[in-house]
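So this first bit is one chain, no partners, the form predicted on its own, shown in structure tokens.
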Amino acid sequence: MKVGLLWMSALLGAATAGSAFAAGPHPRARPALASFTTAQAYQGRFAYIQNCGECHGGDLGGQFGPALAGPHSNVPWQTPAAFYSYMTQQMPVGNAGGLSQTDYLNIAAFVLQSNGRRAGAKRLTISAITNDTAALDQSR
């Protein structure tokens, strides 16, 4: 009888532990997407044209530098954090890291929008970029 009670107790303990584990995020749950405003992406377009357009093309389709949107782009499968990190450390050529944080965030918002992301109510922040683990282009 004692063995039966111990076994039942162990099963209940495992079931309880299992239910706590099962309460975690659903494996198919979509990650939180970084939010940006329409105004921020609009401002980012101008900062992009001034600082990036000569190499990456006015339409982000590439020129001397790779495309940042469209069918030949090399960034749609990257996370916003990977893209932002590279951009702020390596771009623009000849002035790497030389733009203001606001300009980098606005340009990132413009690139996100150009890759199919929709604007929201909150401005893009570094924290939002870091927590967004989805690909830039959600349609791929």
Second form
Amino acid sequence: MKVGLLWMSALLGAATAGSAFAAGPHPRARPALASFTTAQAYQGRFAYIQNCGECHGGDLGGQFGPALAGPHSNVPWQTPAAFYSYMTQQMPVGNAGGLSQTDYLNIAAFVLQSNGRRAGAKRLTISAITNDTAALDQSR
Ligand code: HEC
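Output the form predicted in complex with heme C (HEC) next; the form predicted on its own has already been displayed.
So here's everything in the complex, that chain up top.
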């Protein structure tokens, strides 16, 4: 009886260790998520309201232009890289590419945050966002 229980716990231990080892994809297979700060997203909110809000809605829910967040938006399914490239080349309508790099990055931080990405310690950079090829909304 005692021997039997020892065997059981040894087997359980091996099974637990085995599954923990095998869990999840290889870390290197995941694209790096672009980091941004709360301050950037906060500043981006103002730049967004000034330059985008009249068409895309103050809450990003869409108005004259499509929604940039939420269940009726395509943006959550896009990659930050694609979003950034489109926004900086085509937006705002009537002044395409006309904002400063800082404003575009801050607006991107605000849109990332509005789609559920969490702020971190590092400021958003162009290379970080153009290398982020994961789904913008990680819950999709
Ligand atoms: C004058 C109105 C207007 C302004 C201002 C404007 N947009 Fe747009 N935006 C549009 C319209 C209209 C579309 C749809 C374009 C199309 O389908 O060809 C669009 C499309 C987009 C898309 C693509 C959405 C999708 O579903 O793929 C993004 C992203 C975007 N805008 C971001 C921005 C950002 C960020 C700003 C501010 C820097 C901005 N826009 C300013 C009107 C505007």
